[in-house]
Partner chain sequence: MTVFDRPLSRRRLLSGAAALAGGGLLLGCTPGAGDSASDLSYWHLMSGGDGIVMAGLVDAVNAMNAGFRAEQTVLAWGPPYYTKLAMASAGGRAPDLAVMHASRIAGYAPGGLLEPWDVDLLAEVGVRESDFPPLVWQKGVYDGKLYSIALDTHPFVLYYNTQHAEKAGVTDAIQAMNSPEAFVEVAAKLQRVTGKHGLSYGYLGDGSQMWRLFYTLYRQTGAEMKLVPGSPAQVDEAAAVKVLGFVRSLLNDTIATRSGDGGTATSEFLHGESGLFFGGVWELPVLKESKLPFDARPIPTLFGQQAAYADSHTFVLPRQSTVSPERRRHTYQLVAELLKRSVTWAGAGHIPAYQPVVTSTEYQQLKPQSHYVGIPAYVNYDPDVWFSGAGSDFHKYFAENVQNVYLGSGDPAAGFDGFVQRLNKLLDRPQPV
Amino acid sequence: MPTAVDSPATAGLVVAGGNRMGAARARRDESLTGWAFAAPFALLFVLFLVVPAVYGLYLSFTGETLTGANGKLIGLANYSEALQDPDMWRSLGNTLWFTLLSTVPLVLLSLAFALLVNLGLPGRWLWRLSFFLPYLLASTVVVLFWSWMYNPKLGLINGVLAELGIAPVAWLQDPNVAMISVVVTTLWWTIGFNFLLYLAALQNIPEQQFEAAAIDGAGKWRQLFSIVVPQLAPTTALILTLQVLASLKVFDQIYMLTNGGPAGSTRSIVQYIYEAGFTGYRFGYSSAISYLFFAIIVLVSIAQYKLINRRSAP
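Chain-only structure, as in the form predicted alone:
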């Protein structure tokens, strides 16, 4: 006489239960494997990002100095002092001015260069290399090169101006032009990244769209504004977001080119934070400015995200 386990229905249930247990065990094994691969990164992320960030927030409420003295909690005194610090506001203004001056041409020029190269100019690989090569250089090399270019006596730019009968310009010593000089250096250095993003996006636009538009009688300018610009909208949004964030964090090229001068006309907020902590020896105060600046970046990012989403909404 067959037992309950031996009946076909019960046997099917046993097999189905075994399959479910096997699937659950496989999912658990996959999950453990995933955690094993992610664990080193998660550990480093916590050690080098989360812990310093939390400790920096704690320091912003203390009078901590470089020597470790005066580490007592002082509440919001550092934040109150920072909000009344004219040098902090001036450095923040310089940073916002640099962001405005650099972001617009870095978007428009990189798009223009990508459109030109995408037209099929002879030696296209050379154009790509020419635009992207500066981006591979270290900031110290870029600054050394442009320091020679901007040299008021021996620099190439003033040499060309002299040939044209124009008086030499103190590119890095005149407060009226020093920020422009930094922006030009930044354009030359970083435009290659945006250029490549735009060029890749252009090459993904189906050729059939241009052929259909041409059959309908659309000229090149019509195709540009009706096909290319709308198709590049996601790429433009990405470049705009990355560029604004990168410009807000500017430090190295300004620090090495002008050291924030002349007369503080190019000092960025990141350099001011660095000076407050490592020159003024006030870690607590520099931490407070860091978190105020972090709040501004978050607000700018949220505003930019909402603006881009509103424009891309149907």
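This structure is a prediction, so every number in the text was calculated from the model and none was measured. If you superpose the two forms and keep the largest set of C-alpha atoms that fall within 1.5 Å, you have the rigid core. Residue numbers count along the first chain shown, from 1. What changes on going to the form predicted in complex with the partner chain:
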The other form holds:
Amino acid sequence: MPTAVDSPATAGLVVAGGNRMGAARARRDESLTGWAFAAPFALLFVLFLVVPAVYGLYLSFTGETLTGANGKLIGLANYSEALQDPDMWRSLGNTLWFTLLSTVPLVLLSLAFALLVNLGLPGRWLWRLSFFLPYLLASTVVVLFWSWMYNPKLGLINGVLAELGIAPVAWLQDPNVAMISVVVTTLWWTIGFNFLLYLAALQNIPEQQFEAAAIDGAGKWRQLFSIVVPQLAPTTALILTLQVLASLKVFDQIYMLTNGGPAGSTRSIVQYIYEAGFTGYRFGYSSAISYLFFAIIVLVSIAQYKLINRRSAP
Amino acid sequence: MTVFDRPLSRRRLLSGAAALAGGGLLLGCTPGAGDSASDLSYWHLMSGGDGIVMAGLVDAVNAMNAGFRAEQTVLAWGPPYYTKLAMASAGGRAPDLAVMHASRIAGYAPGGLLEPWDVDLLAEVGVRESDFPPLVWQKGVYDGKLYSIALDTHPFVLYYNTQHAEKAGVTDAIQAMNSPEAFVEVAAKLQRVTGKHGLSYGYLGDGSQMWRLFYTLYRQTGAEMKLVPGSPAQVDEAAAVKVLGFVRSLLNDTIATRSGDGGTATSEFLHGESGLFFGGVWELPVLKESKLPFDARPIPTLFGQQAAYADSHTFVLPRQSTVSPERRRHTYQLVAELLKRSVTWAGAGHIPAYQPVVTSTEYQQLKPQSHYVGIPAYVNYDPDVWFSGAGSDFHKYFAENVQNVYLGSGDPAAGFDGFVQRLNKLLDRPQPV
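Would you mind giving the form predicted in complex with the partner chain, to go alongside the form predicted alone above?
Below is the entire complex, every chain and molecule, led by the chain shown above.
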């Protein structure tokens, strides 16, 4: 799922020029100007992110509902209910399953496609375009035509299967198949972004390295594993991080394709949070699940950070 | 000084811009707060064909120049609409008038999100209880107060292909079916004519569709479903199992396809590949457009008692923190005028609730609408509880437990038990509204 990922705040450090008086004053002016420029963003950030997040944390300890009738503090009751809620666990399980099913092919296939396109096939622009184009579509558009392709009676896919003498499959209505269908749609839709990152990284590998390797007698496969894969490691780390976070937060295509069904088999944790709050009217409970999910995302991010850092250490 | 001039003026500029932006945001947060007493805000969820008809009705009322102008806001059907309406009411900045499904009133009225209608004031603008079918009027009453006024009733009905029916020799039998066996016999005869299916019924992935047919037939057995928060669901399991078994027997890939979703069913019926079609009256415009030779009738009474699942679009007064009596009066007038013009609304298939319209010759001449006009007399809405109703999770819980039964792979008793357990869990919780 392509999600706008907040660029990590790159804190601009003001480097002191010396210890003379004028420098200190200039530094103060400069930082005032800096604050002035940052103020609009900071204001919106505080107003629409920090305040709601803190308020959400507070809500998670209350029984707050839509009408504001039950806003009393109830301690950890919401959290303990969530931990015992089979639907919460099921939705979380679905989300992790989706993350696994989508991340692995989204990394491996995008690398494979990038390598193929980088071979210098004729009509390279066409390949590049066709892998990347779906990524530009809105999720509603993607869902609209995939739901037609998956239609059990009139859909393209079952039509092809029928020609081959294979019985029709209820792609989105069979609990055993629905998640796979969602993953396939997601792959088709979002692979272009990873593909583009890989392609850019591939084109940055200096040609001389391949020439030198060739002179040393390294074949194509040797070059792939000894030059390309190691050189792409930082890109792979980036793609993996972005992809895991995006997949964990999956919502829109599932909501529109299956609405979490059949029988809850594709309901993601984000959809469960949405349902608890906006159709079940329990804002407190919904906030508690969001914070549990937030904790999981933080843990996953820390684990990934450690893993990647260890790998890139000498 | 000059050193500071620029940053200061820049800051001033920034703060000015921020003030402007903030002001804009605040203004954007007050929906329907037109200052003039003659501008009424009206929220509804009619899109597509229904939306066009509703817009035409509003325009017609505005053209009267009766001292007010209604400004309609159309929001997406289902949870988005109900969430927004509830939040606007909870915040006291709701529109002057809104449309809600009758089945959702139970979730909104007790929470103080709606205000009751003043029956005397309604009578002044020409709207009285005697103008409505009793069950339809009663559905809007909660704790002795009237919270909603129905615009229509929109039931689940049976469409049939008149050409196929004639060929199969079942034209009269379609009107006379009164048992599951008789229904299967008609469907089988039609199947032999079409060579494909006898019946089209789209339900896959759509809990509301599964529920509409189930509840119609369940109520036909005389069984009830009472949901009272704090106590377990009162249901008749034997009746439910009987009905689920019957529905499953229809979905055997001969009478009707097992893999039918909404689109498949409509398209199958439109292409003459089936003779019967279970659908809502709102499907009527699409069928009419196709020039198919068809007619419609209520779903036949197969289990002894007349019953039909339906819902109604109703008018409600969402709670506003400050109410202007003059705007209120205009709102009453607006509702009365919309009701009096609802023969136009009937064009979209719905049965008008306002009886002077239903008894008019103009409506009686509408075919097939007038063939199912009697349904409001024995209509069944969703059980009255805060979590049921159109676009609610209630239908979803039904689907989660029953889809496998319909598909033929699940046990009817186990499926229904799962649904009841889910209901009990919700009934056990404190009510959030």
